Amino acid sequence: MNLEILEKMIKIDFDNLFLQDTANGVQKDDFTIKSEIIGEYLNKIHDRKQGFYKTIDNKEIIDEINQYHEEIEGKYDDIVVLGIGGSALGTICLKQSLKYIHEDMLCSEKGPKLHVLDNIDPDLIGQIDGAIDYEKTLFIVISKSGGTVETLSQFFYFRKKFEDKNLDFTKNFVFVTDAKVGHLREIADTEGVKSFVVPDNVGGRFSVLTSVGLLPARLIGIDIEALIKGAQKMRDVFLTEDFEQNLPFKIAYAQYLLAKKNKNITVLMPYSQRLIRFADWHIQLLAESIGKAKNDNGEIVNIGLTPVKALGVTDQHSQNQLFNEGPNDKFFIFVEVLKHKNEIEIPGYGLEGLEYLEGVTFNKLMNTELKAAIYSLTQNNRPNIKISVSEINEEIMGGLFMLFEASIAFLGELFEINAFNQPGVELTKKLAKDFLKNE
């Protein structure tokens, strides 16, 4: 994969890692690694038998989703996703990045409205309950295990609503779950509910480019073929052993080197309203993958990087004071969008001292504020990198998802931990069930 081709979509500036204050930055001589060593890390990732970078080549998934879309097109006014964590965050990101930025703008969009119930808050459930026409609503129930208690609880509630209305729930539900096991699989097979499969070797937080994210995306008009195309381009970059070409490895290596200097917080700060849910998605990816008690040798290490999301320019007026003058324990990843869908000029108002705004677009103002934010952090010896994307479209988003998933895979190997399990999450699930049984 030629890096010049990719840079038309996604480019990364690593220059602000190399601070004059070597105690807080990375030295240029340290920020490199031999090809054979990258090859060794890739082999370790392959040995984990994970499919997040392989399943994107399965065209049958795309064909099945497209066929289903044709079968139901125009049938539903609303789509409700029941899922939590990795079963929801990617879909929420796709919805905001590629369709409607804010719920209030739904009326301007053609096609069904997408709602993601990613919590069991009764007020959230009650509000959806009162807002939809059940006969004109499709429910997508997503749980890889088929046993996620929060998702099953939601399913039971909405299924009962269909029964109370003397409606056949099987016509308005579709499952995304394991191919063979779990409660959802059992219900799908015995009661005839349409279902899609979550691959065995893809964990929830890595599943946005499987039927988990692709199905709801396609049903609201997102070009999933372009999503996959962008992911495949970045996957090829991920699999190269050339340090300069391998952008996912370079991000992971920067985080790894900076963690040794007590930069244990990673701030992802996109300068785009469309990408704030991408930052939400990244929070789970980083926290659940890298926060581990034990390393591969079973030794207690309590490794972890704390993810923080920020939004440019909003958080220049809230978190920026902390970022510049608070504890120097953070690594910043900025995301710049070179071309927004709209270009809007700021009108001149004739007030003295504000002449510099006349003829300036909001686009230029936003990117200028990004430049100032980066400059101030660098001046204050806060290491940072900038990811620049040409625009926000399906291909770019597919590339961004794969960029960060692949970097997390490398980061796990650098820390010598399993980035693909979540024993801490499983413990909490078990305790919640035990408490319910014993109360």
The other form holds:
Amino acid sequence: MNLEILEKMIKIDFDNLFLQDTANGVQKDDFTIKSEIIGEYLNKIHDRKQGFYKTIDNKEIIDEINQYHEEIEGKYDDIVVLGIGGSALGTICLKQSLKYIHEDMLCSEKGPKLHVLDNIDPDLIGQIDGAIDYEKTLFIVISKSGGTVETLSQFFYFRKKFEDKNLDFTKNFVFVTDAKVGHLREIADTEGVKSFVVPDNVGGRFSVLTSVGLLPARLIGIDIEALIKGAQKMRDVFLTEDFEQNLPFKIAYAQYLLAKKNKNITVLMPYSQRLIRFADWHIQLLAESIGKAKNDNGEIVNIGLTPVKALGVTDQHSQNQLFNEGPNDKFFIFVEVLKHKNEIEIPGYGLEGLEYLEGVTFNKLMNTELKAAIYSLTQNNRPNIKISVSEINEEIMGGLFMLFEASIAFLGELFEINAFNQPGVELTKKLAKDFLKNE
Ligand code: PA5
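Can you give me the structure for the form predicted in complex with 5-phosphoarabinonic acid, which would complement the form predicted alone we have just seen?
To see the whole picture, the full complex is given below, headed by that same chain.
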């Protein structure tokens, strides 16, 4: 059973939901639900006809990406992703968690460098412009709709650069977009640009495990088969009707019960520099999926949970004061990494009173500080859970993406809202276009 294998990689400790202070914690007896009810929620999710947990079985996507990788291997020094929101955040996370831990640290590994331009700040565009050799750069333009103005503008800009240099842009561009509709699809078909498809039943923020995230990941040497394998294991857990086993449901249910106790903020706090971009990815997933004006019956509910990101241990010296003593309106999800890639010992200095540091590793210091953070919050009656991952690798990242995507799907059903649309985002997109047309 996948659950047993998965348990060795991803475990969750829910004990600190059950606080002595019942006004702020969850009652142990309340934190369970019959299998039939989980089955009903799963049926509701199936009825929404979403593909995020199904496309991971499509082997053709992987084959197509691997084939493309073989064709272009060694040709490019830089890869620039043009995309925003769900078309960028997963890739940024994959890059940081599995490749370059820190943006400004040089990557010692061979292969192209990946830059994700998820903003239209002219200084950002100007800097990339000055830093790349166009002939040795591959642009991946990612837009599910093919009509997002930020991404199209970037594409127009960089395409013109090729024209100015008398270069054939189609050799250096690849699109990831809808199979049938949108400007990018039209350009791909009429001008002969290589393209990959975003399945139409997978929304932007759920698309990291489609070509949207898998293509750039593969091109910088990430093992995408392992990513998918981890996601499949977690998907099987998501589809189990047993409360104890269904980790995505348990997280959603904790959030749901705590929202009733005025905990409308979810803090995701990984104790890992590699995972801070995962928290950014999670911000979009939670905010855009659950922040909704209307419920399934069309009634105004203005539901939503506000996501907050925090980094262990850095934020222990920043937001931690607020977390411990400020308003008790938050639910904390900690992420602990049991084995980092490096094990580094802190040398002793012979100073009196600091003997406790001798022989301690940074690894131990980090996880001990996590323990202290959890203890203090629990003592202060702040409900929290801890996800422990054995290490950070492709399989575990695939599992984590699926854990949270599946959990959000359940949360939508618990709140009786559609977690898969984004009318607020669409409204702003439309207004920006209208303003430009009329100015
Ligand atoms: O999750 C979403 O649907 C949005 O955040 C989109 O990802 C974002 O607006 C970009 O859209 P597109 O991929 O169509 O360019």
